Structure formats: structure tokens, C-alpha cells
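Single chain ahead, written as C-alpha cells, the form predicted alone.
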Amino acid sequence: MKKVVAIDGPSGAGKSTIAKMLARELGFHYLDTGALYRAVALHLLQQGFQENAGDEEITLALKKVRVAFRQGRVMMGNVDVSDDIRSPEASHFASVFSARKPVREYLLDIQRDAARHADIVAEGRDMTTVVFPGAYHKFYLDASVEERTRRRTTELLAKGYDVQEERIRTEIIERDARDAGRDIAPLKRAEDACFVDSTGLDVTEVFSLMLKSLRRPREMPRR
């Protein structure tokens, strides 16, 4: 296995813009889980799917379907659907599905399968416990709920989706609780991560302490 930087933390805590950057900046690739974990979701949502639906079901449903992330895009067989996973019904069935084990065993090899190949910075909510629990680097990106609340709202508006941001603050916290007390890889700091609280932060300021918390321990290769 190559070497992994992972970054775990809550929905909205800035995970995905801050792989993006280090990414670059190392000369990683960036593997996005939760956009994998979405076009699962999106494919059981049109397959006619709905949350009680049984594991045998599911694993079935799963085994007709190819999903994979491709240079920054995700494909679903040869479809690419990156802009249709990115709406508030496959953000909610992805936090709601992510809990179902059939889910979790079918993503694991190939969220694996990207570090036998190339240096990554993955982010989700179990990187550092579960899935890549010897990564070079490990970071829990966190935010308070107004922080994130607003980020989201904005985010979606920009969108064009017509959204109310206490709507948003209450699935936020809702799927805080999902994430934190399902059985199956429950979110949560994994011991020798590094904490990093981005709230009332911009991007650049917690690009930078991440950045300088990679290279305190050990120089990290730049492009």
C-alpha cells in the first residue's frame, strides 16, 4: 500500500475542499468515499430502495452495479453521475445506507484498492479506524453545527436548490447522530489523529495548520 493521508470528521467540516488542496499540494491523489457512498445510495434510491430495506436485498442490488471514482469524477458503470449524487435526497440516503453493513463491505476493497495503486488523501467518516487504520498521516476535521449548518445552506443555494437553513440544521444533527451511533463504523476521533477545528476558519487557514502538521513529524514530498 501506498502512502495515505485520511481525514475523517462530521458533514460540513470542510473535508473534501481540504483533501482537494493537500492532494495537490503533496502530489496525492484525492479519493472522495462520501461521493462513492452517495452513487450507492443514488443507485438503491433507483432501484426503489427505501430505508428498511433488507440486507440479502441490498447485497443483490449491489452486485448488478459497478461504482468507482475516476479522476475526480464518479462513475456508476460508464454513467457519470458526479452532479447527481450532490442533491439533499442522495446527501440524506447516503448517511442512511452508509449504516448498512452490505453497504460498508461492498465500498472497503474499493476504497483500499486506491492506495495499492497511488499515494492518496482520503477523507469520510471512518479512514482513520477502519479503512486505512495504518495511514501515514490522520487527521478529525470538525466544526460546530452553526458553522456547518451555514456552510451546507449556502452551498445548496448556490445550487439552486431551494432549501431553509434550519431544515439543514436539523438533518445536519440528525445525521451526526447516524453517523456516531450506527453499529458498523461509527464516526468517531480515532486516538493518534490530529484535531483540527475549523470553525471561524477559512479554507486557507486550516490548509495551512494541516499542512504544517504533515511536515512537523516527517517531510512529506511536494509536486
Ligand code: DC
Second form
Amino acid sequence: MKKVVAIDGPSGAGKSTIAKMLARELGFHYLDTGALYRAVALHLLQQGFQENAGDEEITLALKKVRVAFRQGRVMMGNVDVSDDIRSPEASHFASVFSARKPVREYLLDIQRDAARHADIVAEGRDMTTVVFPGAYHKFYLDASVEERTRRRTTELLAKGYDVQEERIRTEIIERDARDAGRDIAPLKRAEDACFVDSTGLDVTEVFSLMLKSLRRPREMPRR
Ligand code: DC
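Target state, the form predicted together with the ligand; input state, the form predicted alone:
All chains and molecules follow, beginning with the one already shown.
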């Protein structure tokens, strides 16, 4: 395995933006694992799967497709799903189906493969705990529910979705509970992860804080 900088945290904490910036700065590849869960959820939805689908049916459905990144785009088989996976519906079902064992097993090797030939910055919910427990450097990136709600609402409005802040807040709270409360690979802070609270900080401040931690690991709080 090559070098991995692993970042976990709840939705809207700023993981993707920061992970992309760190990857560019370090000359590493960027691995957006949420995009993989979103693509799988979209595929299951398109196949008519409901939340209560059986494990065997899900396993079979996943045997027939391959999710991958191609030139920065997210591909499900030969279909580019990069835009469709960002809808509020895909967010909801990604959180629902990501709790399922066949889905997590299916994506585990795909994620680890990404670190076989390239140094990566990987972000998600279980990068520091399950997928890359031996990562070179680990972060847990958080922000208050209010701040994450504001960021998500602004992002979705900019993409043309008709959303209301209060509804987004409820969805964030529900997703947090589902992502942290599931039995397999729940979102949690790893003991050896640097904790970064991005509430009230702008992107450049968070970026320089994390870069400093990468360069001088002993000076940052682990919890
Ligand atoms: O990071 P995101 O919002 O794009 O992730 C979408 C969903 O995928 C999230 O609600 C939980 C799930 N996920 C996961 O369970 N494990 C990961 N490593 C990444 C995402």
C-alpha cells in the first residue's frame, strides 16, 4: 500500500473540498468514497430496490456492474453518473444502502485498490477505522449542524435544486444518526485521528491547519 491520508467526518463538514486541496498540494490522488456509495445506491434504486431489499438480491445486483472513477468522473458500468449521484434523493439512499453488508463488502476492495499504485487522500466515514487503519495520517473533520446545514443548502441551491434550509437540517441530523448508528463500519473518531472542528473557519484556514498537522503531526490534538 502507498501513502494514505485518511479523512472521516459527517456530511457537510468540508471533507471533499479539503481532501481535494490537500491532494493537489501533496501531489496525491483524491479518493471520494462517498461518490462510490452514492453510485451504488443510484444503481440499486434504478433496479427498483427498496430499503428493505434482501442481502442476496443486493449481492446479485452488484455482481453485474462495476463502479469506477474514469478521468475524474464516476462511472457505473459505462454510464457517467457524476451529476445524478449528487441529488438529495441519492444522498438519502446512499446513507440507507451504505449500512448494508453486501454494499460495504463490494466497495472495500475497490477503495483499497486505489491505494495500491498511488499515494491518496481518501475521505469518507470509515477511512481511518476500517478501510485504511494503517493510514500514514488520519483526520476527523467536523462542524456544527448549523454550519453544515448552511453549507449544504448553499451548495444545493447553487446546483439549481429547490431546497429549504429547515428540511436540509432535518436530513443532516437523520443522516448523522444513520451513518454513526449503523452496525457495520459506523462513523466514529479513530483514537489516533487529529480532530479538526471547521465551525467558523473558512476553507483556507482549515486547509492550513490540516497541512500544518501533516507536516508537524505531534503538535495537533488527537482527540
Ligand atoms: O460523503 P457523502 O455525503 O458523499 O457520502 C454519502 C453517503 O455514503 C453517506 O451518508 C454515508 C455513506 N458513506 C459511507 O458509509 N462510508 C464512506 N466511506 C463514505 C460514504
